[in-house]
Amino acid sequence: MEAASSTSSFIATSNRGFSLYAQDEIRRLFPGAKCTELSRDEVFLVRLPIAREAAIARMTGLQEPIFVRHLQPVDFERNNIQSGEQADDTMQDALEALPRFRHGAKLALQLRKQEGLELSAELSELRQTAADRLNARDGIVSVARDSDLILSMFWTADSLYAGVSAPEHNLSDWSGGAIRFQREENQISRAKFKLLEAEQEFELHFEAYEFALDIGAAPGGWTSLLLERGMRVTAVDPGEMHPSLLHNPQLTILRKNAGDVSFPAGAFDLLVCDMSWSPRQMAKLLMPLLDSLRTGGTAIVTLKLMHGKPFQTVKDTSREFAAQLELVRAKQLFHNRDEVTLFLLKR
């Protein structure tokens, strides 16, 4: 039988600008990495030297990383493309070089290419044919969701990486991490695609709240997706809420400062907070707020990344917050831009 590799490959993805920062996470998980950039500040291929089994359970254990929001594993590699050759002859190779599959699996397929490269024909079309072939093989079902395995392909200008992975272990099952939600009908901001993506990787479930409180909440769209959820809330900002909210039952509105008001102790199992302020000043105003927590409760918290310091800004952070905040899960999600997402609980 053949030995088992002792090193591993993968396609690494952070948000665009902080691939320095994810870079700098793969090589304190893994002291020997290499990391070569394949698209601009964004995309890059990482040398392991250790095995890809233990490789996935460390970045998708309890040190997974902050700024990497997606994996895809190499287990097929075809360098020295020649200009001009058909992106469907190098894509056929990998499918006859990566294992069987069992029949019948549900299979998602992702396939991405460097930023700015043209291939000889769309990723649409390169996915319905290998998704053709791998169904007339193995009798395959391609699904976009909820698969049993995700088949990645990446194109450079003179390389395809391609592997196979379970879902959980790409740290998102979307391509690229990209998660993406439906744009709603009088939606109040994009600002309630953080949340909803925050309730999806932290597995949280926003149905079991009661109470929440949302500092900083104007002009409403994290507050709008917490009612949506059927908890009663109650919102914090000088500002002005949507008027599409302004008459909802479950809503009491105080437009005063963070720094102005205070609450019952354990009056909220939930508390949230967006504001555009500096993570000290913040964790300042939210601190006083935090006896309203109760004892388990649920804290989501974006943190503005302001002076290019982001580990240190995360740790001095939740260093302020120690004393009733345990940090959870720290992580950068797509939907964010200059800030990180902390999950914490109330001790």
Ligand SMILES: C[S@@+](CC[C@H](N)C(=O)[O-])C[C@H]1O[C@@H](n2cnc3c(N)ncnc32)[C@H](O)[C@@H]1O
Second form
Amino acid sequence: MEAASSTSSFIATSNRGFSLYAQDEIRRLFPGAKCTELSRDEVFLVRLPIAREAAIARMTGLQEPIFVRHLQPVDFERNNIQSGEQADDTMQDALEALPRFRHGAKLALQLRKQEGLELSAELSELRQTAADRLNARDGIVSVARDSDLILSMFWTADSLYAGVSAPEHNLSDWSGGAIRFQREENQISRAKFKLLEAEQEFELHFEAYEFALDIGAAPGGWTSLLLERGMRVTAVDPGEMHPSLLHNPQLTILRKNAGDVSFPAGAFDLLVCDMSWSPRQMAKLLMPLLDSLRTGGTAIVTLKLMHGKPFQTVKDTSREFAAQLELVRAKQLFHNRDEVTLFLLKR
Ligand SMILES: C[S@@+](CC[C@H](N)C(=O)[O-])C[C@H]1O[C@@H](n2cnc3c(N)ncnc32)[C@H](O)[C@@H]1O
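Please give the other form, namely the form predicted together with this ligand, since only the form predicted alone has been shown so far.
And the full complex, kicking off with our chain again.
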């Protein structure tokens, strides 16, 4: 039997512009890790001096990184691809090198490439070709979501990296961690995607909450989601809420500054805040309102990253909240821009 390797390689992905922070996190989790950028400030190759399963356990454990959005294992690697080589042929080498799949296994094929790279075929065609071949060879069923396994491939100008993993080992089961929600016809704001993503990422069961306070609520994307989940919502914002929300009997709108409102202690079991203020200012406005969140209640807070010290910003903010809120996780969501989202619980 082949000895298990004590090294491993992965392709990691962050939001664009944040890969250096993601690399920092990897190096902190795995001293001796080597990171090489593959696609513009977003995708990088990670070589680890630790076996694959142990690496996955550490990466998906309690200390899940803030900026590493997606991770795919490298089980097969072909370097020195020549220009003019057919992508289809290289892919076939990978398919032959990877282990066989169980008959009937639901397989998601996630193919990506370096930005700007021209391959001899479109990724969608290659995906179809791979699905057809694996269906004929192993009897896999190709699916987009809810798969048993994910086959990931990433092309650069001279290399192809491929690997097979359980979806829960990729940090996100979306290709590259790029989670997509369908835009609704009358969607109030794109900001709604942030809260939808937080709901999934932090495994929140919004249907179980009753009373929500939305600070910095206008125009109302987050509020509309909380209402859809059946909550009674109090929305605070000096700005205007979307007309479609104005007469909702489940909603109380306070067109006020967060500094000018107060509520009875324990009035809410969920507090969400998406004010685009500096972290300092946001914390200052939010602190006096935290008594209104019941013990054990949840807070979801967008934290703006201002001065290029994101780890310090998360640490400072969670310290400011520490007497009242325990930080469960901080994550840069796919739908976050220059911000991260905090998931906190009321002490
Ligand atoms: C990014 S928007 C929120 C978008 C909202 N989550 C949605 O889904 O539509 C930020 C909001 O914070 C509000 N805001 C800024 N300072 C505020 C304050 N001191 N009190 C209340 N709201 C404030 C702004 O008026 C703005 O509407």
